[in-house]
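First, one chain by itself in structure tokens, the form predicted on its own.
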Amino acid sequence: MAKKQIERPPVPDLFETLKSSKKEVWAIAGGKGGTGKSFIAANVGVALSKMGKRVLLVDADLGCANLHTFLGVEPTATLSDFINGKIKSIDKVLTPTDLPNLMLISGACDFLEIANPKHTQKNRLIRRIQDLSFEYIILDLGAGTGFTLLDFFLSADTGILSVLPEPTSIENTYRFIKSAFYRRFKKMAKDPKVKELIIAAMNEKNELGIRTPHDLLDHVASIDNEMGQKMKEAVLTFSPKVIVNQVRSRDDMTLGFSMRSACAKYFGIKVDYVGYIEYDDYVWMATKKKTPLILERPYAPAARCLNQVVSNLINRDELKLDSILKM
């Protein structure tokens, strides 16, 4: 008699077992394309899962999804199926990976129009993702400063920015931080006059002379002192994390400290520098094989950096300047 084959349990059954009192949502974004957001997201998810954490990776780069490629899986359902109502329950678009406690929700790579979902669709999607019972939910966001992307970033418990040590990437990262900040202010505002002021401030060449969040707060306080105070309190809770990718020199390593100082001085925003990832030829080799670097080359320099970044994120530690200067 032939031995009965053991079938893998269906995703919904597995989903029902994923119960945990602790859950964190991390969103990984960047000011421009090509900064390694999907690479970082995939490997951060793998690193967490290897620690025994139950992890969900969500490709929220709507319209240009590629996270599944980094993991070497082919999803049968995507976010577009859920957003359009073809699939009613978001847990039915979960895709298993080679790691038993790591799952994926693929983006809407097959339907470009979904890249800008309606307001109700977007809010429903965010709520359903947040309701999923994993210990860590990692959102891989697209490039730019679109409202949908900013709302995903602001909905997360931890916002992470991948930046390259080059002028265009640095400039766009500053622009992203400023845009996210103003977007958060706009969602807080109830007074139409305050909203109009925030919208005007988002144009860097505005005639009001608002160039920084400090300037905006002063103008808001002149209209509505109570709202101005609430926004000042919101500044204290907005603390994005920065990862410098493709580092080749000590100057590249220290970029995060410079960005942290600049954000504090000009924006009044606390930015945490949680680590860097060395430039490493093993990265593109692993990507070509459609295998996460941490699995393909666990002792490669970039893999070690990724593990340190994950450790810093979990323990809420920052990279120390002394550790770099001693190298």
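The term rigid core refers to the most C-alpha atoms you can superpose between the two forms while keeping them within 1.5 Å. Numbering follows the first chain given and starts at 1. Just so it is clear, the structure is predicted and the values come from calculations on it, not from any experiment. Compared with the form predicted in complex with the partner chain:
- Superposition of the core reveals a Cα shift of less than 2 Å for K230 between the two forms.
- Relative to the superposed rigid core, K186 undergoes a CA displacement smaller than 2 Å between the two forms.
- For I90, a C-alpha deviation of 2 angstroms or more is recorded between the two forms after rigid-core alignment.
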Contents of the next structure:
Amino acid sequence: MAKKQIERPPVPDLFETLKSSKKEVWAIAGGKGGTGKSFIAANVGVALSKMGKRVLLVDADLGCANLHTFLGVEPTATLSDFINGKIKSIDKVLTPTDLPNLMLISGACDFLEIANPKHTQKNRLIRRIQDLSFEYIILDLGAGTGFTLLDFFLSADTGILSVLPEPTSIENTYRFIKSAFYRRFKKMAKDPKVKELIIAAMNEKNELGIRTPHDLLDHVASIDNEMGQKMKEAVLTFSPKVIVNQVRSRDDMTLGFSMRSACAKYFGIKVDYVGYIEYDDYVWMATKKKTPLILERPYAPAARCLNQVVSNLINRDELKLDSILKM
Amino acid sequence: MKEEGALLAAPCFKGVKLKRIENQDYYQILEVPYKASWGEIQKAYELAKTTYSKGAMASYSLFDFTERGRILDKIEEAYHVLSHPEKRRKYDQALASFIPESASVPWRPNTPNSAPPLSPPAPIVHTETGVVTSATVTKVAVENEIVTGQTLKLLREKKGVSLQEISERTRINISYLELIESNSYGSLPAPVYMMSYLKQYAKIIALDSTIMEEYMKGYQRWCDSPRQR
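Form predicted on its own done, so how does the form predicted in complex with the partner chain look?
Once more the chain from above appears, this time first in line as the rest of the complex follows.
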């Protein structure tokens, strides 16, 4: 968060045109590495395609891609080939999987520069993906809070955060939400004074005494009331989903509810707790075999949890506190 | 208040968005809907206490010591009112004047069949249908020292708590709770255990301890009387 901020021109909504057609973009992120983003992306994709949906998985973890390994496929072409212009047609980048209606665009590790594509490159990519006929497009975003990653996350229809029941992971998840928040504010702001204020507020120990997004919005409203209102509206539409992965106890399961409460009280946003995934030895076994868990062990505890999560995501539902306390 | 009114669209959670805790009503503080049952309030309260306890994973990195303390105080304050039927009723009345949807949903204890508790001193009468309202039952029962399992059951139902819930929370076997409510003195455990069971039962549904003492007296009398075996 304390890293240097580079000024960039405002980025238009990347998926604007996509949203008009009947497609849904789900983006999976989480701040910290190793929280199971790729595992979740692969299995959510498999679960959706097993329901008969046409699904495209995009490994947007451009620096360190390994979604293809979770699916057990070897990509012949990758996203970087398309971004570089080596391959002109997006069709040629699609890697088929074992399931007929599940396709993958692999990210594969290569150039470091590719991890931060230019805005025009991002736009071209999104336009081409949009031309393809898929019902669900799932983006595996990787770790960190880079601008590219935040823009993809904010532009998606559904932003999903994968959290482990550990302090480090939770801290980074909150940091991610905060970064996404301020990124969106900064994109909205036109007045340089407001922009300055947002940049100042990103530093937790700022001299203005801005501690929470509430404080920031009050400050913005005092400079530009209209912008303050607009930002408030933006906050109301920002509602990320949380998945707690590798739960081992009932306390781990209720963590999602606690995070929902803390986010409501701190950020003033409504986070949806869409479900937890039980810690399950079959997960690493399936990963070692390079097969998605849902195909390898459809009745394993973690696979059942994943199906529940997918059903909640499709129905825009969330977990009920009762369902855990009555166990 | 006008500006906030717009944000208070039906599901309670929506109202919480972008409202500082100082401006939230008790339902929003506990994050329960306006029509929340007694059980829902209990669960929300327990979750809130865990969420904001010292060093709790979900909150330590967002709130410092004083902020957490302030949130906990607010939660205690909200729970103190919402867990108490009479206090909640009065609070709801006050709330209804500026949040209409909080009034449009009657919460369970005030169903048409039960008289509002403690409204102008309820005369001890039987209604035409012969149904005795629970508030009057308490009065009659306590005055005549005849607190029976039936009384307890009525009071419990009035609070909207199921036996299953009490059993889960106290770990008292549900069959014992059923025996208590059906006055099956002969099958109940020894008085020393009963004292503890009744105490926990009373705590869960926030009953006055005298009511339990009365029940215990009845049971004790039965124990002391010559038994027919």
